[in-house]
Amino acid sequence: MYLPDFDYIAATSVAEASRLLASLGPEAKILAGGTDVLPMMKQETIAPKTLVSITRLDGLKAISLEEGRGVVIGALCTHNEVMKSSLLQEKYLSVCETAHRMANNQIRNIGTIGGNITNAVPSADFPPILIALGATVTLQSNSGSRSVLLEDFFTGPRQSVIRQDEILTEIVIPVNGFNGSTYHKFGLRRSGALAVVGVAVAVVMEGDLCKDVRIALGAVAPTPIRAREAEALLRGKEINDALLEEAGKLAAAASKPISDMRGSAEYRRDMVRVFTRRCLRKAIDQGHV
């Protein structure tokens, strides 16, 4: 397969991109790190006329830390930026060890957090644990910039709230008490594979009593999803056994998977049942510490 014939800008600003994409319409799209949008021109899924490249701006490639806001993620940065960033570490260990679960290490040092939310694959394993997390997106234009909750962001497979002139620049994970967090996927390989099930969890633990808890699901209903009655059953309560397995059954009831060569939408309900029981768990013993 090759790629068909195509114009290519490199824009030097998040200005200049954003006024190219408004003036071209939706025959240009977004390059950063290519790990989705070319192979899909190479399949013919999609055929944009002009690509305008964001790769030169580094002011997008920046991981700190905010007063006021949290850990600000820079939109360019790449899973191995992520992975190994020692503020996220020290923060929020979860997000780094799913940036270390993705794909293999070639895609890492090439592919772009901010590449994988935007492109709005239910299976993308970044989004989960983002949204456990409470994580909010930027979204800017020459008209301006809003924020929007992640889990607001994602309106359908490949779908979201983002205008055709917009531009993802940073994710920011907010100061929010979670004292353990976690993400688990199931894949059909033991590396590199895509996400047959995803579940995130994080929670605010005081002793055994459960605070807070937000539980976020990927890969089984068309956009990442909370699972809020499990949620609702856990906050409050002191942690047991029963209570987490019963936590997992409505988690399971909450997804609205598809059957697929990767697996039958039974399999992917009892999938999320146990991973949620398991997260869950990791999570909290976390939280203990």
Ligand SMILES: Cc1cc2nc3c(=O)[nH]c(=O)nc-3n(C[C@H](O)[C@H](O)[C@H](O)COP(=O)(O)OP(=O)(O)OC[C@H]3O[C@@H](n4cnc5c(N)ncnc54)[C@H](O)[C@@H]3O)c2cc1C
Second form
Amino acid sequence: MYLPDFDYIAATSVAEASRLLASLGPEAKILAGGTDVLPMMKQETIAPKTLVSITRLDGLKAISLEEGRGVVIGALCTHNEVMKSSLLQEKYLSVCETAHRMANNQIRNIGTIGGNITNAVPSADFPPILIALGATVTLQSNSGSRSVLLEDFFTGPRQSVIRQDEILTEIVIPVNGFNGSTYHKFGLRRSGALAVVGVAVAVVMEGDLCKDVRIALGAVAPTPIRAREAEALLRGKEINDALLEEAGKLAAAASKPISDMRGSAEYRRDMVRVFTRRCLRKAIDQGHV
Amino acid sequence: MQAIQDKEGVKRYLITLYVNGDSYTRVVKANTLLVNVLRDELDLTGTKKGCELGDCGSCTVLLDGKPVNSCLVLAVEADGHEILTIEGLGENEKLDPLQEAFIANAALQCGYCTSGMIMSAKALLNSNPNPTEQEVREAIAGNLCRCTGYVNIVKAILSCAQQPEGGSE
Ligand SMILES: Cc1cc2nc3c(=O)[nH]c(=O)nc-3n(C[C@H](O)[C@H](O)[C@H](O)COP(=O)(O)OP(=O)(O)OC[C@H]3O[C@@H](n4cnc5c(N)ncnc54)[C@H](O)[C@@H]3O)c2cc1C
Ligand code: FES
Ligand code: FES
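Swap state to the form predicted together with this ligand from the form predicted on its own:
Full complex below, order starting with the chain above.
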């Protein structure tokens, strides 16, 4: 399986990458880990004329805690780097666990978190947990830099608000008081399988009282979505099992899954119910200190 | 990385790879994959090609010590990096302990997955000399084997684990 011909340019700065994307237009694409772009080019799903490589931009490879901003994850961090980050393990273990459940070791060594988001595939694993944690992404171009709530980033399968000349440079998880969070993925195999259903939950618990909660669903709608009715049911309440079951039903009702070779719509919807309940239980138990 | 354009306007790139401790400078095209440089240019055909889409792991090599699928790495992206292939294991005529263990445990049948499998195992043992069975299974989860059923592969890798201090044998 060979790759079709294309031109390759290794950008040396974000500004250069943005300038190239602007001047070359939609026929130019960013190359990060390439775990999505290259298989698609081999299968002739896409045929970019130019790949602008950003892999040498070392400034996009750090994970740090920034005063007043929160945890900042560089777009070029690989899944394994996210998984092994001691800062993330301490602050948001759920993000590390998400990375751990992705793809396989080889892919986790080259696939990047920025690519996983920008790709905008409905089944992608990072978006649900990052949306639940209220993350924003920074989009940078030569006309400026803007911060977009990840929840508002996606507009459809493989579609997002990113402009042709923009580069996603970082993911920011703001300081938000969540004391429990988790992501559960149902895939057809434990490794190397995309999500059939993905559910992420983040909670702020005070004893039994649920002060705040966010539920994000992946792979069951054209974009990742929030299950707002389920959240509203739980917010401000003392938690019990009956409430969690009801929240699961509301989340299932909010999902709009399709049927495909990985599972029927009915099955996916019911799995949303079950996984929402399980995720809530796990996140609440963590937050229940 | 130097780019050269020929009379027909085809762009080529001068890259240097450090493979199994030797340095190789080659001229490649943008669409040349690392696996094809290794196999076709350097004659290192121990690295196999199966799916060519990142699913099977038969093309696994270590890039700066980490296992990656060489079918998903552009040769230009590997410029300046260190690569270890199955040919780089062992010394002279002596096989690597992992290779010996695969033979001793009958951990291969057709052998197509073996070089990728061993490279994944090598990376695991380098960073974690005493892994659990679960850690071994996870490390080779990206390496598919159609023949063995994995049991003997896991056994072979575990047999190379360092004995914990004060352990038996
Ligand atoms: C075998 C296999 C298993 C997989 N398993 C999973 C899985 O379990 N879960 C999952 O979610 N995904 C999975 N994937 C998909 C893929 O690996 C991930 O989505 C990965 O994170 C993509 O990142 P990348 O760096 O390789 O992206 P690339 O392929 O380099 O890029 C993807 C897209 O994003 C654009 N892009 C990348 N980075 C930026 C940036 N910083 N700014 C602007 N645009 C950018 C590119 O132009 C391209 O359109 C799997 C893929 C394979 C091959
Ligand atoms: S040939 Fe590279 S992963 Fe299958
Ligand atoms: S021994 Fe045949 S594929 Fe593994």
